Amino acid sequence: MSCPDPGFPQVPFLGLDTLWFQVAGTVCNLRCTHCFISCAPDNHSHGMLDLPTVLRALDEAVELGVQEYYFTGGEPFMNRELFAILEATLRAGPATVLTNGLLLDPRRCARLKRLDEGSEYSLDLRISLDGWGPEDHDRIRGPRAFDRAVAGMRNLWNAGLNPVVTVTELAEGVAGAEGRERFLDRLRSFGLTRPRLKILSLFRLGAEQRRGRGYLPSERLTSGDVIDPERLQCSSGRMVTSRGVYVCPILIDFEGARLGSTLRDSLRPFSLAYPACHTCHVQGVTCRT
């Protein structure tokens, strides 16, 4: 259970708006050099969610009132039950599933849009690219991810689903507006007229501390940090997993971020005490679309 502790802000909890699930566990077909949670084949540390897990948890979270629903992992489209498990949430509210898009085909990709044709709610797919090409992007992935991914986005679209693309700051260059505008080009380059971008900042955990750095002592929050709770995910969502309810997808490695067994046990406020915390307060960081 985590406990206040004095030598770093608390964050409130303001209500349940945003629910996650980790619906992969930490499995993936990929094993990138930057995941902050070290997903790969043969990582198991959180397993795969079934789909009475996830009734459970949905039955609770609209009880308690949650707008939106995300799906992530590893990789979501590794989980056989995941078209059933969309189905039902779409049922309760919104979706987006976080994938790398390389199991995106044209039939996987169809059963998406009759998902997305037959719920009031809106389903998104979010696809992650960490470069302007595949000379960047297959570093950090592996090779062929970068045309492989594209594919994925050009079947979605060809099946009337635009995706939201996601770029970390290994691009290089993204983050600024001229950056932004070329990505966008970019895509519309691959037939995406209709182009969505987010840019994400680094967590500096997991792989990511072996590929780049980790933290530094100076890039922790402390008692005197003033934060603002309305732009930390963590005053307003919880994420799912195999071992219970976390603060956050972000903290999931680490067992003072798990909060309990259900969403309700998982209600209150949150001592931003890990070296991630310091990302969301200072780059106003959110996972959420």
The other form holds:
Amino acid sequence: MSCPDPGFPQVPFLGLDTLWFQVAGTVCNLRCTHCFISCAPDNHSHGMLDLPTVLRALDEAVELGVQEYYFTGGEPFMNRELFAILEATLRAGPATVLTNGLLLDPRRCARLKRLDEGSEYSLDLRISLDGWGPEDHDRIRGPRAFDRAVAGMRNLWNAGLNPVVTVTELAEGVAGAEGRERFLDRLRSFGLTRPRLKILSLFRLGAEQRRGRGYLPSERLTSGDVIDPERLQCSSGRMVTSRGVYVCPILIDFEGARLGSTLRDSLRPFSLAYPACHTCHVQGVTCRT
Amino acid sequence: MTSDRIAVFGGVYSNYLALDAVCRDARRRGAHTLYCLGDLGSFGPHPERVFPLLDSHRVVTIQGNYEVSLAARRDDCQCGYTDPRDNRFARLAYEYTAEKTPEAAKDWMGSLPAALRKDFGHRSLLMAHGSPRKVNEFLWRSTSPAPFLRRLLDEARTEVLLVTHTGLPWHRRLPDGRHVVNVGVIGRPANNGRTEVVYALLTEGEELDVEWSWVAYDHRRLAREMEEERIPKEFVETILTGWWTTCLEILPAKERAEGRF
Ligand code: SF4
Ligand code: SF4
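In place of the form predicted on its own, the structure of the form predicted together with its partner chain is requested.
Now the full complex is given, and it begins with the chain already shown.
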């Protein structure tokens, strides 16, 4: 149990709008140097979620009135049950899958399109890029990762699905209005004629701590900080992993962020004692699309 | 026994020509009360022309995020977009509206209710701008699943919920017989390639009847006046073609796929 700590502000729990699934655990086909939960082919600290576990959480989620579902890892498409999981989820509400795009071959994309057509709710795919081209992206993600991600995007687009491309601030100049327009042009050059783009902040955790820098002692919230719960995803979201329910997708490496084994156990306030909470507070970060 | 019928519309966006046409259409179709769920200003020209029409057609109005912002003399519209381009266009529309809206009208906006409850036949009905819990919440059809709407209705203690804000109309009847209706907006078309605008007619009865009325108005005249006022051409294009050119990044996958851009 995490007890309120007088040294940190508390975020209230407002209601479960967003439910995350660490569907591939910390297992990934890449080993990115900025991954804030250090995912890799051999990192099994959180395991794959199986269909029965997801179905149990979905039952609870439907009762609790969840609005939307997100799937991440690791690489979600490494989970062999992902399609069955998505099919069940899309009966309950909209689903978004966060992927590095490597496994999005035409066959998988066609299956995704069929799932999309079978549901009245949205199925969104999010593919991350770390720069304008292979030079930046592959330095972080490994050889050929950029070209393979772009191939995945094209396959989705050709199957009739328009992915949201997410790019971290690491991509030089992308955060400004002009940089953004140029990035959209770049995506158009890949054949995505109606590109969708979201720019993400970085968390100085996991591998990113070693690549960039860790948090400074001053980058902590104190009880004097006035927080806006609506800007923090922990006020209205939770994360299901193979090891239980965590407060948010960012803190799954911290035992103190585990709130219980069922969703109901986890619906309570949380002390913002972690340096990453500082980033959320300052930047109003949300992992939602 | 005559049945009880009301007309409910959202987002006027300074489209005073559509407002007049919609109000006439609603009266012709037998609506005894007309409701507007807020956002009187935005893309369109001459925001001051909306107020006399609301008055003469006796429209009951609640606050949208525009009214909250204008009444408080805020410098942003609180539309809730996350994309920089969308925000740039939202800011242009808001600055124009804020400059042209009479001070007395801004004060009046501050006096409007944030939500409205009424009994409609044997049903309780709640009208809000975004959602009962947040003035700028986006309730899209494809991301508002039934279990979530059930929770919103429970929390708001109502059987029928009417909202706008997103600009796209939809109606969901829950398995328990309750209803959520996003009435759409009359300020701009519904991103479907049609230049008409849409609003909802609700008729009481054993079953609640929700009917959409699509209304044509002199959209070419509106476009001309927008150009004369130097309103961004992207907004004018939407009025003339029926396809959205801005505020696109906030759309979920399904709604985005239905538009042209
Ligand atoms: S950042 Fe994404 S793709 Fe890279 S290792 Fe982590 S989970 Fe895998
Ligand atoms: S890291 Fe962010 S989302 Fe997670 S608990 Fe801290 S403030 Fe909340």
